[in-house]
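Just one chain is shown here, as structure tokens, and it is the form predicted alone.
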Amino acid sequence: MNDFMYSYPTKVYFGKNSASNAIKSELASAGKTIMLAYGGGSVKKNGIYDEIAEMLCKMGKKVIDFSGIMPNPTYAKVQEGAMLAKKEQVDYILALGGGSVIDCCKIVAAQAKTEQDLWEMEFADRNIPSNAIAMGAIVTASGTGAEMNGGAVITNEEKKTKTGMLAFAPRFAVLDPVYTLSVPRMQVISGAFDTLSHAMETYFGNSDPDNVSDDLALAVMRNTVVNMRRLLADINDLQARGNLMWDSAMAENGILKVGRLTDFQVHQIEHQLGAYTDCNHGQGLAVIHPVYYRHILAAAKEKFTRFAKEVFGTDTAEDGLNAFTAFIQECGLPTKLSELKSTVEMTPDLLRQVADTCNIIQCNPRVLSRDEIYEILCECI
């Protein structure tokens, strides 16, 4: 194990009707003005918005709407939210949605507390924010684990870059599986695959043998696969949805990463693909993962063998990779870039641009060249 410091700043309220307890406990002493942030309006159609807004109004809070946060939230949307928060003198932000809404709100919360441009601060000056509006997350679409950390994935359309930014973790998170019931089937499965990807990308990084974090990552992977299969049989299985919500949180609250290095190369490739297209994140990961793993299999044979045995019950590294690929097909997830629902055509020229601008991970089993990233993307077509 490498040296580490671990902190767990987010208080979790898990289970049915947990939002009521969370809001009463966490916002009683907060200021009056609450920004309620959400995406395209599904939370208004399914009644969750009205439920939360009513709770806030009964506590005497003033609700400020910040709506229209898109999948792959843009830096322009962040600036819009920060301007609104400043104008209305927002005391607390409630992110009502999935990873995109939560990520956007993290950066809004920090940008609203400084006159500096956060993108320049983080990527030019190499500084991170020191202050932010307090925020909480009420998860309505599970998978990213965004509610459990201070990182945020933001797309800067002007710079053609989709990448991670740093701010502050939500002070509390509500994980009520009932709130996910109206999410479309494929979005549920795609989100769960993102959880699986997070655990895999953590596990396949460099670590010493018998690292306890590896054991935990394998357990999260195995449980995610089991509960994804339960949802394939019954998409309304609340126990499975609850298990997957906690798998998602476990995969990204930092506990799997302590004392070891990680390999998030597939995420880096998919993020940059998302900077040039509007493909779904989880589905893009499902396409890229098997191809990437075939490229690095020989460099991490022992880890792939253990993954095969403990997650898919097969004997060899190759059989495990085949079982993983078959599982993606079993879930009905795309296996080719051409199957992704994107309005942008995945041409070789576009994939070349993605490869040439993608962040290259230095701590994975084998460092890739840009030509090999391009080769991987072309094999995904």
The other form holds:
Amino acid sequence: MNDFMYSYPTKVYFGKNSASNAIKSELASAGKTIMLAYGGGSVKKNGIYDEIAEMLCKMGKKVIDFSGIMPNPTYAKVQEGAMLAKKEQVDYILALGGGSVIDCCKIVAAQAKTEQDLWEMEFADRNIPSNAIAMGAIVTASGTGAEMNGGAVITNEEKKTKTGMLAFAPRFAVLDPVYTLSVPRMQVISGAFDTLSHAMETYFGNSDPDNVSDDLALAVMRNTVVNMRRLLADINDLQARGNLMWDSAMAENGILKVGRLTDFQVHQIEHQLGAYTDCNHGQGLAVIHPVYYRHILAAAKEKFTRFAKEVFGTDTAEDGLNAFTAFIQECGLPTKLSELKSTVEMTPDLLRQVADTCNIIQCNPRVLSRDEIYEILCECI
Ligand code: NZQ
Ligand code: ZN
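With the form predicted alone in hand, show me what the form predicted together with 5,6-dihydroxy-NADP looks like.
What follows is the whole complex; the chain from before opens it.
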């Protein structure tokens, strides 16, 4: 066990009526002006927006809309939200969406409280924000676990960088699986794969082999696979959706990471690929994961063997990796970069730029060179 400090800032409301219960309890004593933030309009179509707006109106709140937050939210969108929050003197931000809306709101909340440019503050001055507007997250698409942590993944289009920024975790999170029922099938599966990836990337980081976090990570992986298979059989299985919602939060709320180092090399490569191509996060991970693992397998044979036995019920490290690769196919997730929906063509030149600019992890089974990352990306074509 490495040294650590652990505290938890997010209150979770799970299940039926949780949005109503949370809003009544958490916003009663908040100020009057609430920013209701959402994406490209799914919440307007499925009625969740109207439901939440009505609750707020009944409480006498003034609702300020902040709409159009795109998947893979941009830093420009953050600035737009922060300006609006300042102008309207917003007291509380409610993020209504998936990881993209929640992440965007975390940085809006912090940027609205300072005149300093947050990107400069975090990456040039190496400081983190000290203040933010309070916010809550109402999850409508699950998988990232963004609702229970203080990190936010933001794309800076000018700098061609998609990376994690640090801010404050939401004060509360609403997890109602019913709210996810209108999410398109492929997004449901991509989100769940993101959860599996988080637990795997945590587990494959360097740690004492008898660390309890490894045991927890393996349990989250097993449970995610079981429930993804239930959804493959019946995409509307509400119990499975709920199980996966909690898996998602568990995988990224920090509890698996306590007292250990993590890998997250696949995430670093995928994030940078996203900066250049705007591809879907979970689907990008599905393509890169098996190739990366084939590269590092020999350096983590024992861990891969344990993963093989406990998650896929196979005997050897190689069998486990084959079962994982077959599972990605079983899910219908992309297995090649060419299958990802991308705004630009993934040429070797573009992949070289991704390899040359992504973060390189130092606490994984084997540290990769930029040439090897490029090789991995070329093997994904
Ligand atoms: O924009 P709308 O119209 O709402 O449509 C969204 C979007 O197109 C749709 N959607 C959401 N709820 C829906 C729905 N459609 C129908 N019914 C509903 N109830 O789903 C699409 C994808 O949404 P998005 O929020 O982009 O997906 P996800 O939750 O996978 O979030 C991805 C973002 O989170 C970052 C990713 O990099 C990416 O930017 N991540 C954040 C993390 C964190 N903060 O801890 C960790 C992750 O590793 C990840 O990097
Ligand atoms: Zn992820």
